[in-house]
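Next up is one chain by itself, shown in structure tokens, the form predicted alone.
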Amino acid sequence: MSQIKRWFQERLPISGLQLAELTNEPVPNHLRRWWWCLGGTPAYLFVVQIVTGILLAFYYQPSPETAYQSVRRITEEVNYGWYIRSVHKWAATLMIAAVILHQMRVYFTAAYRKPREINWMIGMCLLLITLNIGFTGYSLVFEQLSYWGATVAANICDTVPFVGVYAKQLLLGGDSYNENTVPRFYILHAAVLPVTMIGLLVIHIAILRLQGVTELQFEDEPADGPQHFDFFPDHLYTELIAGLVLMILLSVLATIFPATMGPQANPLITPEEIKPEWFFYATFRWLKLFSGTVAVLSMGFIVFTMFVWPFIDSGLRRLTGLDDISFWIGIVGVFLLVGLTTWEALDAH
């Protein structure tokens, strides 16, 4: 063992003390509560997505003629294919939920304020990419709902002034759903979006390391006590335990509620009910409440507002003199989001 250790030290001249200084940064006490450090949860689920996605890619065939049958074969014939596909689906669901909750935590603790405005905007990009990964993922099954969901999404793009028609053609690979659409969704889902997400995650974490984590103080913490704890091994253990719990949860969900197969896509038959996945319920309900162009432009305005919220928040605090005005605006936004999602979930059509 000593020879092996000496061999590595000759080629990688890094001592244990140097490695500890590099990785063992102080972690604020509030991160002992796992619900305050949700940033690691979607990262872990993203790794699960990559691993299970690679396994599924060995059998999936991205074309309108073969996509549905290849997914059916994965689900019904390939050894443990149903489990891998189910874990992939549930990891996607939990990842989207975790990213949304993490972004909400950052918002309601005002962790986006100076000097963290750039990281907030990167986080918003990661949220949008996560939603698009979910959208392109369920579109690959080539079921009735996924086919018509993609068609509706393309028609929504078409309502955007000036660039809408080009966005629709870029999404579908033509003026309507065709033989190029499924391969295009597959490339977006398996290559373009994940690689973009990895790049943004690297930048996100690098900025976080440079600026440090936003420190929060709770009433039950003694003011004269230690304010930080070590990343290794304390916080690492917390993350490992959270990962183990998530893996157990994913396995339970995949076993009790496995991914199923709906009817194969049929361009000649429009389903009586077209609904997206749950994370687009609020958007879908919003589209039903307003006309196409107004709904799309207003949603675009809301997303843009969220991107630049750190600067809006600064202006609102100067204008009103209320330091927590964004908190109350956020409460209204959450009620609106939950209300629209619930409304769409309970509506039969």
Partner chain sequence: MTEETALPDQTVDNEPRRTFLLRFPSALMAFGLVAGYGMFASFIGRFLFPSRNRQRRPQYVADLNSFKLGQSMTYHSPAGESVVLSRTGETGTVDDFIALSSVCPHLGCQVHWEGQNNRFFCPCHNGAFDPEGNPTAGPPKDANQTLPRYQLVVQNGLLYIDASTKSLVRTDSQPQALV
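Numbering follows the first chain given and starts at 1. Being a predicted model, the structure only gives us computed values, none of them experimental. We call the rigid core whatever largest set of C-alpha positions still superposes within 1.5 Å between the two forms. What changes on going to the form predicted together with its partner chain:
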Second form
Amino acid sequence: MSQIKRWFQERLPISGLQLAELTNEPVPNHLRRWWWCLGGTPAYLFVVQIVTGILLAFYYQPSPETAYQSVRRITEEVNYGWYIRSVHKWAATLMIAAVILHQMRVYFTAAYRKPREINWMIGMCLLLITLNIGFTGYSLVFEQLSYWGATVAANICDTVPFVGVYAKQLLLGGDSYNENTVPRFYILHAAVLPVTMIGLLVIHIAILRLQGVTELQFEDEPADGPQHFDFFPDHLYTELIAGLVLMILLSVLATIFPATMGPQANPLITPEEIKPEWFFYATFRWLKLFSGTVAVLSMGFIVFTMFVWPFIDSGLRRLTGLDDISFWIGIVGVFLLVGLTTWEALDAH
Amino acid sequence: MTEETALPDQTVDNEPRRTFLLRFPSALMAFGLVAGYGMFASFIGRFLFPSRNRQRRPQYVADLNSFKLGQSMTYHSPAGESVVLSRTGETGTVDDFIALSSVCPHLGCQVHWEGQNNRFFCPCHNGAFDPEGNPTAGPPKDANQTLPRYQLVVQNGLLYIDASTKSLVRTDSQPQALV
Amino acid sequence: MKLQTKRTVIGLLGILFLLSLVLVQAMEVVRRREEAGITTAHIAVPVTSKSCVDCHGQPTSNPGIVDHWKGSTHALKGVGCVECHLAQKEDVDGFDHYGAHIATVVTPKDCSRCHEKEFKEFDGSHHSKAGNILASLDNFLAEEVEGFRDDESGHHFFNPHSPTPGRPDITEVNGQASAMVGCLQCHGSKVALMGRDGSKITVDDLLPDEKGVPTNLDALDLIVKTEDGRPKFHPDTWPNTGIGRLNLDGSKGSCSACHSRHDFSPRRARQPENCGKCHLGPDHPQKEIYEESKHGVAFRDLKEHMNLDGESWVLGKDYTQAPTCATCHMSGHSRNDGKVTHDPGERLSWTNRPPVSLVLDTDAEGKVVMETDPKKRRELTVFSAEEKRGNMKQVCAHCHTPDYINGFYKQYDDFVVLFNEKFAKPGQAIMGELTKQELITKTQFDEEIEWTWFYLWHHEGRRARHGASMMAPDYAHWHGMYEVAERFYMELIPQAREIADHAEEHGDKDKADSVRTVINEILARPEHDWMPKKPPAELATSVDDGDNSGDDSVTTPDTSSVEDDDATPPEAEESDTTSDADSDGE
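I have the form predicted alone already, so could you send the form predicted together with its partner chain?
Whole complex next, starting from this chain.
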């Protein structure tokens, strides 16, 4: 045993102690509280998505002729195919929800303020990538709803002045949905976007480690007690618990609400009721409220505002002198988001 | 906050029980993790292991009455394999028939029939087989490998072969091609 | 939270995760089981039929044929197009079609290459002989009374009497049209090829040997062929899927009569609608009778539970919910080891087809034994009615007790015997006497009384007997015996008397008297005693008066009618109507 250890240490000159030193970041005390330690949830779900996604890729065939049949085959024929597919679908849903919750937490604790503006913007990129992975993944099933969702989304791109038409062509690989589209969505969903995401995540976490986690002080804690605890093994256990709870949740959801398949995409018939995935409900409703270009541009403006919010926040605070102004704006934003989503969910058309 | 700080408070006389109490949660944790993720991993294994083969099914070849003793025929499976069948007995059971595969037992190449030499020949390593499928030359002869045989079934006086049906025509609708 | 607690929690959650995966595992097992029934099997097109499917499967060709075939067990087992349509070089209707020598019509002989047992059973059945109706009354009706055929020359065209606007091509009338479309689509045509002289070349001309190869080579030269060498079928005889079709290779019948091509669905053959193509209507409403019966009612309700798709369909093993036509008459059941028969006659003890029902003892050739001497009859009988009834009782016994079954058969026998003795045999005797005395011509259907008699036994009498045989009270009575009785008393007897009176007026008193004797002897029997006896002349007049004949006979003062003690008293008119109304209300 010790020989093997020595063999390795001669070649990899790093000791367990050094490793522990490197990884054993002191964790702020507020992460002992269960509601404050969910930052790892999206990351855990991302791992689940990578594993199940790779598995699905073993059977999925990205071409319009075969896409639907291969998904059907995964769902109906392959051993546990329905389970893996359902876990992938539910993990996606939970991941998007977790990302949004994480962002809200950061926002309402004003953790984006100086010096963390850059990390906020990286986080915004991660949000957009997550949403795009969700969108492209949904389209891969090639069922009626996802087909028409993609068509509508591409034509929304088209309404952006000047660049829109190019964005649409880039997205679809042509003027309309064609034989290039599914492979394109596939490579975006399974390679380009996830790899970008991994890169950004590394930077996101590296910056976090460099700056340290924003520390929150709770009133019921003694101010003179230890302010940190060990990552290993204490916080790891917490993450393991969170992970297991997620796995159980995913398995139960997959069993009770397995991923289904709508009718196969038919370019000649638009379904009576088309809806995007739930995370685009608010956007979809917004686009219905305002016409064409106005809606798209205003949407873009909102995203841009969110992107640079750390700077707007500091400007607003300076102008108004109210330290809490972003908090209240955030409350309005959340109500708007929840309202639009519910509206879309309840409205048939 | 770790128990190490609490340890010195414990008395020494209940050492075994304390050790157990210390070790039990670790063992439980290890068991739980291995059991849960292990099962999950086994699902993954089953997922990757191809589902049962739907691409073989007994296919009708001929009726026993018209396939006489000493005759031989070539059956073309839907997947395109040619199978040479011959009848060598008259018991009316499956033992009467030989259906030779054209897959060389050596390394899986396709053999072909050489009429002038009255043998099956494998171009990969010069293996050769007699009409019954017994090896006569090349690596198969050295290893005494015969040509594999197809499974045959006789049912109600009809001969079926368990051949590959890989080139499938789906009964459900074909996906529509995009224009 | 302490580390120890966390470890324990992780351990417990891990076990919970395991449990949730066990749930997943259970779902997987359930799904696999379900899947076996719901996913469609992939069909592999046999190489020999690949080009057929490629062409005929095109939307511009006949994709229906191909799609039907894809749903068949044939397709599943690798039996393609050529396997059935294959023709021998000598076959008269074979032709080269893209490299294969095939025939259009697939005969039972072709099917027998694989389905030998079924072929033999069917060949021995009454079904297979359905095509031999040439000399029957029904055939005469359709060919000559409804259509046209010259008995001497067999010529069956006549000229239209005025043009049909828009169809200048209608220059002649085919007198066989009713027989072709009406009779032969059920009974089966005599398949014919076109002869160059316009003749029909049938099995009679070809004289095929045992293998179906034609022996009369002269006939072969006459056959009209299309440019690509395909022999032309005579459109009077093809298309046809009649069950007793007389095929060019000498075989009888058509398997697709019941096993519709090209999916040959066992599911369909198991359902009553399948038999209902032919067994329905005024003369043999078996389908309607079945629907009225408890059996049919149960079937409609429980159809979904009857395992109709099952590979095996054995009563008592795969289902017991309700019987269909096939269940009782053909299908296997648990008491005969699931042995299916393709001869529905194997379980019938009466034949209700002829005017007088016959006990279905059959001889070596499968013909009904007509011998009356008990000893000789026993010698001739190979397959007795009793044995056949025993076969049927085995089916009944899956749901009914022996007492119940025997009770049913007692009721059925009594009913058939009542019809035979009270109406059928007397009717036959009257018709026989009229023919014997030459008061009616030998030609059928040229006198009213012949139609009357035909209605009595062929329509109403059969309805009654079939109704009794399959537990349909309304068919047994109101569509059956009631109409039989009315036809007998109110039409057959008066019409026969009228013929006799007419004969007497023309000086044939002897003939008239012998007919009257037969009638009077019949009516003197106790079962006809309810009817007041009257002089024939008066009765004849009352018929002419119209439908009030019954009232007339009662109100007409007539001493002769009240000579019997239990004759209807004059005031019976009122009480009759009352009782009639009562029974209607019941």
